[in-house]
Amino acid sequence: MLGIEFPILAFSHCRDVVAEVTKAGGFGVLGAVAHTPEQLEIDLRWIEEQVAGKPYGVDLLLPQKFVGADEGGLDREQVRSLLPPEQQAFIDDILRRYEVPSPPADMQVGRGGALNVSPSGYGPLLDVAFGHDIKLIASALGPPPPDLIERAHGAGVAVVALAGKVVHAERHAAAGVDLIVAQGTEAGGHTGEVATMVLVPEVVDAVAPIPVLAAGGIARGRQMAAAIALGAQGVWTGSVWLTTDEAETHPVVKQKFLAATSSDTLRSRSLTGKPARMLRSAWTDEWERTDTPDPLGMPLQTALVAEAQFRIQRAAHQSGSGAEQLANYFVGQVVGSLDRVKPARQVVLDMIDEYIDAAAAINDVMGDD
């Protein structure tokens, strides 16, 4: 369906990772929800120069439920007006207590910016994406809108949607998607509560004959073999690319990932307003306290914390600083297996080598003496 050698799809916000995975025989998918149309145009043009006709895709957040959905989305001023004083004061208090410095005046971000999760926000991104030779468009956090599916199919572009429950997968199937990602709770980023081992075969049975990709806790060939054994046609991966040579992961966060165990993540609403698995840090600890305000809904929470996250990232390189303690990012439980930095191409090849060995071992177990 996708014209690839290996059934490994790699989600990344880094264009370098996308290009390297595609060139290695997999399928890179660029996470573009935080891009401006201008940035996306630049990145897609660059990717196409690198991959020389090999396939790649684009991923956007297309939730049905978010603050302002009934109005078709909110502009920056509307978002800013909806940020409660209590939550703003809490953010200011975190930055003060952890002594996170302010950026220079010409680098001020300010509150009120939001993710491109409304039609008015992601529409221009879709226009850019369909102006390029993409082979796949992915919808996270909800079924793709009917007009998107029609547009994609008219352009010969496959549509994939992520599901954390069987009911979500059934809605995607009814909408007419071409591929469904069954994403277990182990996964990084926005994820549900059902484990990959349970979810994948349930989704495979529920949506057959639509192909299913497995996601959540997959960074090695043995895990890929397990996904295939569960009925998946391939794997959708994300966390494993965060510690590659090419990844744009903040250096401090990358080192935290390399030192982390599989117990060092949690699902938190503290960055986007929806439950997302990320590395535990002083930031998540602050939001988990019982005496602190609740996170806001999407996209208000992102608007609330964007300035603070920018300041934290700028100052996190200072060893022992409060910003270093606060720094974190989305990552899955498989982070415990990510203990070294490797080129993205090597990750693909290592995964395939181990997959072949694992598949042979399964045959040996079931074979004759």
Ligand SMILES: Cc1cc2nc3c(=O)[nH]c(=O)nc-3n(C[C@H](O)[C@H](O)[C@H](O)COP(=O)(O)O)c2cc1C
Contents of the next structure:
Amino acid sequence: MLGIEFPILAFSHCRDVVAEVTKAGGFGVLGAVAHTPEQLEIDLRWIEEQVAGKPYGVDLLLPQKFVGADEGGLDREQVRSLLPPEQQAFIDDILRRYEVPSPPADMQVGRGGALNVSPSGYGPLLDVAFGHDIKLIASALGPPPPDLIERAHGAGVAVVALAGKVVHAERHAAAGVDLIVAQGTEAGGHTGEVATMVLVPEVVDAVAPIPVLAAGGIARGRQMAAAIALGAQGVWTGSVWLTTDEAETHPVVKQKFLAATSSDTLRSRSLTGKPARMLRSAWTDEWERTDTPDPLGMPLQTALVAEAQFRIQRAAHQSGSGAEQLANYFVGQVVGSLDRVKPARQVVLDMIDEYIDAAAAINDVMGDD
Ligand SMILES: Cc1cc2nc3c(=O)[nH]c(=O)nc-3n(C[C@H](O)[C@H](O)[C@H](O)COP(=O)(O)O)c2cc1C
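Switch from the form predicted on its own to the form predicted together with this ligand and print that structure.
Complete assembly follows, chain above in first position.
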């Protein structure tokens, strides 16, 4: 279906990772929810130059539920007007207590930046994506709308949707998607509560004959072999690319990932308003406290924290600083296995090597001779 050598799909916000995985025989998928149309145009053109005809895809968050959905989405001013003083004061308090420096006065940052989660936000991104030679379009947070499926199929583009429960997968199947990603709770980013080991065979059975990719906790060949044994046709991965050479992960966060154990993540609404797995840090601890306000809904929380996150990342390199303590990012439980920076290409090849050994080991254990 995808014209690839290895059934390894790599979700990344970083175009270099996308291109490297595709060039290595896997399939790179560019996360574009925070792109402007202009930046997406630049990135897709660059990826196409790199991959020379090999396939790649684009991913957007297309949530059904978000603040302002009934009105077709909110503009920047509307978003800003909906940020409650209590939450704004809490953010200011965090920044003050952790002594996070202000940005220079001439730097353009402010509250109100939002994710492109409404049709008016993601429509222009889809126009850019379909103007390129994409082979796949993915919807992270809801069944893709019928007009998107029609447009994709008209252009020969496969439609993928992520599912954290069987009922999500059934909805995606009814909507007419070509591939379903069964993503377990271990995964980095927005994730549900059911584990990959449990979810994958449930989804495979529920949506057959639609092919399923397993996601959540897959960073090496043994995990890939397990996914195939569970009935998946391939794997959809995210966290493992965050510690590659090519990843644009903040250097401080990259070091935290390399040092982290598998117990150092949690699902938190503190970055986007929906539960997403991320590294535990002073930032998540602050939002977890019972005496602090609740996060807002999507996309308000992203808008609320955008400036603070920018300031934290800007100052996090100062060793021992409050900003360093606060810095975090989305990552899955498999972060505990990521202890070395490698080129993305090497990750693909290592995964395949270990997969081959693991598949042989499965045969040895279960075989007759
Ligand atoms: C940093 C990060 C950001 C993510 N953002 C998105 C996103 O915008 N859209 C999406 O479909 N999935 C997103 N995900 C989830 C991945 O697509 C993938 O399902 C997940 O990373 C798989 O689990 P793993 O992290 O254990 O490999 C994100 C994951 C990470 C780690």
